[in-house]
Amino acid sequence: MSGEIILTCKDLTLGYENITLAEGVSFTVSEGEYWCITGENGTGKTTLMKTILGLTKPLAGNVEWNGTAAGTGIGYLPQQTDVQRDFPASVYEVVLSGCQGRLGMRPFYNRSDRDLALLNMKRMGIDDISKRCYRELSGGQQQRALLARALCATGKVLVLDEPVAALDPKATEEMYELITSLNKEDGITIIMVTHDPEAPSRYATHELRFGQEVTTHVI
């Protein structure tokens, strides 16, 4: 069951410089919902993600985070670049870096941060490979590490940009199962970009579909 509204997007125009990708984007996200954002490449999906995270300004319209999610409590899993896949750090170090937003004025991680990183590695089933180098992992293991990292930043909202991109079918299904468990069992709100046309009907409560017009659907 959905709770209070935590995100309101009203009459957004998305794009960059003089290029408009989408207009009239309006929707609200409530606690506990699972949103899939779908559509062809170049229609504005990733731009929307960056806009609601405050990384990109909309060309028009407003984005407002409400309640407990306002400005905090948001975990982000972006699409990986080749450079990031080759990052020379341990799994533990990658996951722990998700606690940076918790540091405040502290110069170092404390026991609470370290315990949270260990907890989230266990939740993602990668606690047994915590000392391995991140760049030596399979694609599925890397995505689990990044999801654990995002969880260190939030207990409320996960924003996921193509979390199953380039994964094999088995790893894809396992990742979807993990995300669904976080939504249904832990009550974490999910906002996910995906190219998978079956994902909304299989997992989501709502779909935001980009095309000639941007439409929303309750599933």
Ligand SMILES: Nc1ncnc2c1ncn2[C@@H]1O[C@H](COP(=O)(O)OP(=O)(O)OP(=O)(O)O)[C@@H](O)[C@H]1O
Contents of the next structure:
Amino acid sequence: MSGEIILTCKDLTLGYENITLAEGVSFTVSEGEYWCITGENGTGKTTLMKTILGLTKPLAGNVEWNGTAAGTGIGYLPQQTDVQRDFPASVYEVVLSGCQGRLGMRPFYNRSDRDLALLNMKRMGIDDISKRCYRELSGGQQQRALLARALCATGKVLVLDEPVAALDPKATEEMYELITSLNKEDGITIIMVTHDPEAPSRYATHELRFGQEVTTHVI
Amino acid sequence: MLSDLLNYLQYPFVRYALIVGVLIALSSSLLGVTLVLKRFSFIGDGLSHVAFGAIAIASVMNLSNNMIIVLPVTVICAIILLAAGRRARVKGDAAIAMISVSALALGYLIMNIFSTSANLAGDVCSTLFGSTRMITLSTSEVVLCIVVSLVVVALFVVFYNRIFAVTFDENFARTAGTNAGLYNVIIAVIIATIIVLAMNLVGSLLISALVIFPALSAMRVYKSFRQVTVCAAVLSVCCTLAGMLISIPAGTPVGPTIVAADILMYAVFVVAGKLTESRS
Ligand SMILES: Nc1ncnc2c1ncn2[C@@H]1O[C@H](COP(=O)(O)OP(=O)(O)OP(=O)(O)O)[C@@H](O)[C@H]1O
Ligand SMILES: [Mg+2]
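Would you mind giving the form predicted in complex with the named molecule, to go alongside the form predicted alone above?
The complete assembly is shown below, putting the previous chain first.
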């Protein structure tokens, strides 16, 4: 069911100034695919995500976004950062900030931005808690809020860094179902880091595993 | 006491001081949340010492309007410190500490060597803690204060959504195409400007209190960024007005009186926050 190629990574060397994490990472992602990135702690999964998002420069090689995805933006769900823990922000404000790429030169969000935020909160089933404080939500609700934010930023590609970390089995299941339906029903391409050993075989079309060397499999 | 107050309000310089005070309080409260949560509070503290050093130089040069020197120096230092802090966290912190203590020491040294003033200790004290009596500003300083604080408020409103985005999650902002580097510089410039403004009101040692307390108080009770921002602004203006109006008849130094009002309101908001929490 693969469509056009949207992401090409060629011979990437991942790492930072003083450490190299992985060499010769090459893969291509096509529209509608569901990629799982797996591997032990500290092997460089988050680094790979940051590299394809352009937040970290690869030590060698290049990352190329093609076609529609390059223009419409990428939805990113990061591994939790420190700042967010005590930030006073309502769920609605957090989700709406996903529309910042649509602002262009405008200083304020307009009607269609606000509607998009509401729509995505409904999609994630968090529209009833839109006024609640983000930091007081449960881990599962926070992840849904961040996913809704990511959806505001894209209609095409989601890059998810451990979306089910710290969720209980039931919430984990629900989260995976949500992501799968986004992939199957809305045709959104998924690139997801996970520690769940069953996730790749249950949900994904492709797996990229960090081990002694980086390997990719079609599932 | 009330008639005393009304009496004071007849003097134009008192009215100007109140207007300037309110505007400074308003602009200085706006970035409190960002300052606290982006770990910029340390930069804020460092910058206030830099501003002290710049004031020392300006006062030795006998300028009629100190801000003409102090503002650009502080803004430039803010940008340098931000860049240093970005490159390496530990080294950045050390750089801030170095710059701020150097500015403090050299500032005092310069004042000591070159000042012609008869009351040096008094001058230093008022630069550190704000003037002992009603703030006295020249007409050009009043105008500059008003213009600059209005510009700060306008910048904050225009960039409100970006400041929120960059403060809440810088990496996400970058992936969404927001120029986070640029907005960090804008935030740093606004902070530097606020510090120079606030220095006129409370002196350089108490600036952090003026900037951070209203935001911390508001965060105790309110839960959204907009509510916290509005509440902090209102709180800051009220505390500053109260502090200034009390300091006139009571004869207390302005800056510390304002900060005392801020501390008092913080305590009130802590209690209020506990109450609303236990109710819900
Ligand atoms: N900004 C940085 N500068 C230098 N080294 C870093 C930086 N960020 C991460 N590292 C190092 O790179 C390695 C890989 O980190 P990364 O976050 O990519 O791992 P990960 O696979 O996502 O692990 P986890 O499963 O715990 O999330 C770690 O050893 C980490 O210490
Ligand atoms: Mg990680």
